[in-house]
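Here we start with a single chain on its own, the form predicted alone, put down as structure tokens.
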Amino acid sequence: MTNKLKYAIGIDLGGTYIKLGIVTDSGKIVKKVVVDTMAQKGPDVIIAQIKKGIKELLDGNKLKIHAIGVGCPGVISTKRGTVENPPNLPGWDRVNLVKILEKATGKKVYIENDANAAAIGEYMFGAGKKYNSFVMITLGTGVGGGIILKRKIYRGEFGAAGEIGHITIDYKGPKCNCGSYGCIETYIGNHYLVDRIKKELSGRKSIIKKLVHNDLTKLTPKTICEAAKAGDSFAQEVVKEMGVYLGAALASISNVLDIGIFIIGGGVSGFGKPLFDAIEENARARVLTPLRKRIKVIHAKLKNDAGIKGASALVFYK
């Protein structure tokens, strides 16, 4: 980090919603904008909000501002600014949205996979300060990883590092999106666990239709949080059979990698202690002898402006 870069814009690109805010190179937001994606309508309509939250960010500002950061789903290439074949934003084969922003705004354009953005924040702002290496995990609609390697970010060849969603631990398991069988994401990812819960409450006492008021179309993982912290004997069990598989992949994943540090974020992160304890408790049992020791799961610290001040510091981590 270096004293000349004082301010930056982040942006979020998520599926519904477009989070955009001016961040310091400490990693304090001064000025956020929200806005609608409009995801269904397609890329240049997306990139009109886009341009329209930035408009509106900007809007009375005298702050010099560097660069902007944006964090993007996909898979990304920094080197050519493309996104491509992002999820929940159709239409997007190939869109080279550096160049168009650069274009908009003038300003030097920065572009990462969003949970690689997540990482990098972690890494700057975060839990991650201390740590040389770790592998960053993102529970929400989907499950999203970023792997920080001798504290640089690690890509891959194609830039499509970090998939830890898709990572197989039942081959004869539930059919993923992106598909594969058996994923992780189709174990703890929003909608597959929602669906999941639904299927098996029949037949189970437990307050999570109490909770929702017998309509289980308002059902979500909040929910099942509520009801787990509420002592629900049901909703505890999801969790603790979460932090199975999860713990499972994060095995994998150190014996791959060498790696024993996890830090997790995204909304189903708030299952809090017994999720942690359950998904390090299954992590150690799996992984090799030698490694037991150093597995470690922390919370990400940066939790609902995760996004922005991970888009944001891709500009100070330059």
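We call the rigid core whatever largest set of C-alpha positions still superposes within 1.5 Å between the two forms. Computed from a predicted model, the values in this text were never measured in an experiment. Residue numbers count along the first chain shown, from 1. Compared with the form predicted together with a further copy of the same chain:
- A displacement of 2 angstroms or greater separates the C-alpha positions of Pro43 between these two forms, with the rigid core held in common.
- In the core-superposed comparison between these two forms, Lys28 has its Cα shifted by less than 2 Å.
- Put the two forms on the same core and the Cα of Cys178 is off by less than 2 Å between these two forms.
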Given for the second form:
There are 2 protein chains.
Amino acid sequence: MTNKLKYAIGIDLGGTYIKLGIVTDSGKIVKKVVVDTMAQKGPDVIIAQIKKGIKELLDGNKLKIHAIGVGCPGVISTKRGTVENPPNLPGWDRVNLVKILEKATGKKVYIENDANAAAIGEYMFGAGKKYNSFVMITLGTGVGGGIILKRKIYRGEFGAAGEIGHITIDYKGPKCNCGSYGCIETYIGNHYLVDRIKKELSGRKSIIKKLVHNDLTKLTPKTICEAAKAGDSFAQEVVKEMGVYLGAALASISNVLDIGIFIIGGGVSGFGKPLFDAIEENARARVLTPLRKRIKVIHAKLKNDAGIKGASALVFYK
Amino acid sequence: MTNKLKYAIGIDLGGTYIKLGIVTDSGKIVKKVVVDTMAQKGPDVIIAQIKKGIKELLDGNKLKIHAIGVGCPGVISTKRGTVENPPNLPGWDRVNLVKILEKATGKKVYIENDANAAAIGEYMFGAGKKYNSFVMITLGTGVGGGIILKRKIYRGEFGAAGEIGHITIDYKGPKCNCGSYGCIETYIGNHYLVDRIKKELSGRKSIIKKLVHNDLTKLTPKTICEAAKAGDSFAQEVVKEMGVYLGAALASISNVLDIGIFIIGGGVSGFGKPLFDAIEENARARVLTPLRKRIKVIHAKLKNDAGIKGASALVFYK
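Return the form predicted together with a further copy of the same chain of this protein as a structure block, the form predicted alone having already been given.
Up next: the whole complex, starting with the chain shown before.
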């Protein structure tokens, strides 16, 4: 039976690590390798690192590899196969990663923005399997988004679509790294969230300070999550507020895209049911009536190695 | 040469009037008829009015009519040909207007949401001719939207996409008719705009009061426009503010859809260059960097009878 399976290589090209895996067509990782990105050393070194990772991965391999999928930050031209100015990989102007890796491996290479790859991963292997259309949101340092519409990734005109993190929920809100104001990322992106909580904590009763042994530099979203789960009312308020923020953003997105399903993954999604309930409740209350009953906010299924699985899904999705 | 032209009937089904026209495939209206909608009398009477309008239109007609296009408020199922709960046409639950009109006329009938029809109209005959993708926004009592992506109308999953008016720009902003808060419609929809200006006027120096002979019930967006054009600094501030509001909404839309072109029509768009410049400037300042140079905010070209032309465009677009 095993030899009926198809295998792909999934490569998750991050700012710190390159994670590579051999993945089955049902999304199981057979072998995994992690190498340093060495992002500061520029594209040539990064490409050498990718090749090194592939070599390690294929060392002693007897499985027939179908093709290679790469998930990568930044704007990707899937047509040209280029990666353009990825934010965490300095020195890349426009690199034709597809050509380079196809030449190095002799395999077909697919490349996609990492947020889109995550959406395709959930669609092929995860919580998105049973839906024709959904928006995938990854909550982390940034807030990433990928849109699946009628079983296809929605890329927009030039491949930069789905930047959910930069939906404004308050046009005069906090300044965002992107240059705008009040983007949803400035409310729930890890750093912004932690910074805001630090400020709001002063004068409030909360076990958060105890959890970080009075050292607020140690505060992370996880601490807030722990505190909320322990019944801390301040932390629970924070979670509810996050639901208000995300609910407003999701309603705007639904009204424009006519998509009601949202799959949420990434670190902050670990806040669990109270957060998901709050998001769904707020989104449903705000969206136009015909969409209301279609709003569903659900957990992403791919957790560990979602990046590798999403990248490999690019192969099977084609 | 004339007999090489194709002709369509365009029907603009509004809450007060039904406007019908015979239109050439270059968007010229050859003949036009207007009948009362009699919306309060329910679907049967409205349908009888449509048929009456078509009869008048075809009276003495010698042109070969290709097919019929209908633009209609509400959620349209283009597959089923039904109109579902249009907000200004009480008593319609779900009416299969396509079937009814095809039976009555023997012609093929196309139906589309009026905002989408407006977008298709601009795409076929107007300012959208030279673009592959754009978002059409109609500023009026409501704020309507239609999305053209890669030369096709973007309908979303079930045909309700493009509700630009209900993008939130401030999650704790003014209450919207739709039930949400801070939708862009609550800032620039005609009634909301006029109501806000009435309040803000008190204690401000402005020629607006003189223009309405001190009777603020006579205040319309047109008055504000006139005052701004006459150099009234309060009215000019209002126009700039409208640019801030719309700019924020457009940037959110661009970031999600990856579309940079916006075509704006409808009454309020009569504010002209100062408004368009303000919208473009704000949208460009707020959108993600790779999209910045692609942001363009331009005037709709179809003005009078845009509804008829848009509806007829449904025929030629197919």
